[in-house]
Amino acid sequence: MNILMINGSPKGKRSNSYKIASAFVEGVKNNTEVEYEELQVHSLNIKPCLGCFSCWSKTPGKCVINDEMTGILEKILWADLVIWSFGLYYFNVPSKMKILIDRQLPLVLPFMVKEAESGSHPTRYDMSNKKHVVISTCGFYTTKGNYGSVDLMFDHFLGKGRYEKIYCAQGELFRVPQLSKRTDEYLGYARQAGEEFVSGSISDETKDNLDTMLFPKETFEAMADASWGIEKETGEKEDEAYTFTKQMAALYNKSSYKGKDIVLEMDYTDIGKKYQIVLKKDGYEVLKDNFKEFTTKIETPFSVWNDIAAGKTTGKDAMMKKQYKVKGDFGLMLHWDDYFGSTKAQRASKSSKAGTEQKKTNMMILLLPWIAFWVAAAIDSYVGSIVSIAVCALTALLFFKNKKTIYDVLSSTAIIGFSILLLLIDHANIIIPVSYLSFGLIWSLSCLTKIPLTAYYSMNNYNGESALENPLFMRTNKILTFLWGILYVLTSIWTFFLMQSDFSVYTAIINNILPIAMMIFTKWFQNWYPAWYAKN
């Protein structure tokens, strides 16, 4: 496929629309072999159309102006796909790009076409297989109501409904490094659009993601105001760290409010500045004096937190390297993306309405076969084995609504194996302790893998699979997984001896009390350990 990108922005490769267009091209290249060229319109030597119509009558198909436009027309004819990339300038394309569009007159014939409602002219060359994509950003909070003249113009010379378009509002946010998490996400959707386009068409889901505003109107306007770095009351230049804190506060998601105000104190230790963000039910407030008692305090060099916001490092990695400390309630850090996530609630809501909500893992699916076996088989070997096999079969039905893990499969397989073994040789006093040992080894040995067993299930409470990229979350879960494994390895030992003794009646009591105690410890440790690590 031959691709020509026509970048009409006067900013050239620094333009925000160019970033989106480039991501789209990357997606196309991922799915097909490509010959690629691009034109930076601002640097081209092209003059305005004279309106002499010589290219129609005196020199058909050839312009009388001798400049670079001759070669540009050849490139347009060469391309299978033409991408028109530009920022919105006074509700249309930049002026020099309009010159390029005007100078396409040699590509069409002067005759009128009855079926063309717009009054367009027939093409001089066969353009039937040529595809076009229009990609543009604007500085408004929404694209709605701002692209009317652009649509009319491209409808005229490309044909209504015969081209794809990607319009992105809030385009200036692409130049803000601190917002790269959200803008990179958008570029990912543009890349996906390119992959889908070359395979046939862009899916409705991808179009929906591309049409979703980068940030809600209120958030965008607050960040736009803060980005000027000027005091609203005095017009004087404000402290960089204060501007940064205001922009961070503007990302606050009010729907995450849990009934109590949170006072987040940012103590920038390298520059001796301190500010507070008060997260309220109806919004936020940034304080630079008259501080309140903090709920959570982050002691960090401004340079480190700036790098985190710009995506040069992650908050999780910086914490593991002890580059900042957290004092007070650590809950805010555990649910940071809930409070400061970029339009997360919007997209989650849309996914839910569309019925595309992702499946989640469920620890009970893992435990049910084991619990059934330990309880039922201890009461009656034969009946207990049949019940355990039936439970394994029934838990498989739960995967219609829940996500399956390797440990769910291992559990069902192991219990079916132990149940069959118990049916063949009636030695519950041996097989049941061995099942406890197997259960403990599954937990313990999972600590040697990249993802420990408990992480697969506890991630549901910490932003899903993104939690698996958090080294502190993974360390916490490795410790807990190992402790649970040791508990059940030890359980196999005392279960074996108790079942051989006169105290076998106490086996079930002990084997229920200790896991309950361990569950209480787990709940405490999940909150205590990350907070302890972060403040030391």
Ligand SMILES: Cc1cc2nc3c(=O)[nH]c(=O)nc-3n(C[C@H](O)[C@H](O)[C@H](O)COP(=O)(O)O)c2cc1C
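Here the structure is a predicted model, which is why all the values come from computation and not from measurement. Definition used throughout: the rigid core is the maximal C-alpha set that superposes within 1.5 Å between two forms. Numbering follows the first chain given and starts at 1. Compared with the form predicted in complex with the ligand:
Superposition on the rigid core between the two forms places the CA atom of A309 2 Å or more away from its counterpart.
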Contents of the next structure:
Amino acid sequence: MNILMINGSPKGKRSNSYKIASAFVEGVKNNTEVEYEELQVHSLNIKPCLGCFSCWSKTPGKCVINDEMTGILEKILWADLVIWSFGLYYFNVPSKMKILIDRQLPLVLPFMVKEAESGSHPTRYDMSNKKHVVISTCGFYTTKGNYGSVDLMFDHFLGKGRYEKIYCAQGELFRVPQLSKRTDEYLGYARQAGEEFVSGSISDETKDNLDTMLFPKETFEAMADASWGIEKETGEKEDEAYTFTKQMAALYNKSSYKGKDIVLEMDYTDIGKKYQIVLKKDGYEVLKDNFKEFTTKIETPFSVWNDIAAGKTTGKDAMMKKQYKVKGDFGLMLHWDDYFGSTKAQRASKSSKAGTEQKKTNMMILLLPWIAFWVAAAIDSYVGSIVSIAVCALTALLFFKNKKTIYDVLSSTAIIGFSILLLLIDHANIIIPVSYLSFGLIWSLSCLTKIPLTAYYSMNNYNGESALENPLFMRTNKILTFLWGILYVLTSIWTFFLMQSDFSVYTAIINNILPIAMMIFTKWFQNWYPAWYAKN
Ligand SMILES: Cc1cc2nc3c(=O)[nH]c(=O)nc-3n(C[C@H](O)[C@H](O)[C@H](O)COP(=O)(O)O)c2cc1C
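I've shown you the form predicted alone. Could you give me the structure of the form predicted in complex with the ligand?
Up next: the whole complex, starting with the chain shown before.
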């Protein structure tokens, strides 16, 4: 496929729209062989159309102006796909791109197309198989009401419904490195659109993602104001760390407010500057002085924040490398993405509206079959085995809406296996301890895999699967999973001996008390360990 990208932004390759258009081209290239040419309109030698109509009468198909336009028209004819990329300028394309568009007159014939509603000219060449994609960013918070004249123009010269378009508001955010997480996510959707486009058509889901605003209006406007690095009151250039703090504060998602104001102190240790962000019910405030008592304080060199912003490291990795310390309440850090990850919140509310909420895991699916087996089979092998098999089936039914993990499947399979074995050989005093041992081994051995068992379930409380990328979350879960595993391996040993002894009646009591104690410990450890790690 021959692709021609026409980038009309005067900023050339620094253009926001060009970033999206390039991601789209990358996607196309992923799925097909491509010959690629690109025009940076700002650097072309093209003069405005003279309106002489010579290209229609005196020199049909040829313009009288001798500049680079002749080669450009050849490239347009060569392309199977033309990508029109530009930033919105006064509700239309930038002026030099308009020159290029006007200068396409030699590509059409002078005659009138009678069927056309408001007048049109037939093409001089066969353009019927040529595809077009229009990609543009604009500066306001929304594309709505901004693209009327662009749509009219392209509808006329490309044909209504005969081209794809990607319009993205808040375009200037593509140049803010601190926001690259969100803008990179958007570029990912543009790449996907390219892949899908060349394989048939862009899916509704991808279109939906591309139509979703980068940030909510309020967040965008606060960030856009902060991004200039200028004091609103005085117009003076402000301290970089203050600008950074304001931009971070702008990301605050007030729906995560938990009934109490939070004072987050940002202590930039290498430059000796300190600012506070007060997270309130109905917004936030950034303090330069008159500081309040902090809830959470992050001590970090500003250079580390810059590295995080530039994508050289992540906040989570920086913490693991002990590049920053956290003092005070660690709760904010555990739920950082809830407070400052407005994209996720946006998407979550969007997907729940569309009825496509992400399925959650549930640890009860894993635990219920084991509990049923340990309690029921210990009372009566025969009835207990049947009850356990029934519980496996019932669990699958009851939790059909939840996402199943490999450990849920493994648990049901193991319990059905143990129950059948118990029905066949009736040696509860061996089979029950062996079942505890298997349970303990499943937990311990999962620590050798990438995701320890508890992480699959506790991620529900920490922003779902994104928690799996948090090394501290994973380390905490690895320790907990291992401790639970050991507990059950040991349980198998004492259960074996207790079941042979006169104290066998106490087995169930001991085996229930210990996990309760362990559950209390787990709750405490999940908060204490990350806080302890970050403080030292
Ligand atoms: C002269 C000028 C006119 C603009 N007109 C509009 C406009 O009408 N509507 C809008 O939302 N943004 C407008 N913007 C903002 C740009 O569309 C926005 O910065 C865009 O992301 C630039 O894209 P680019 O980097 O690809 O050139 C304008 C910017 C400039 C410099």
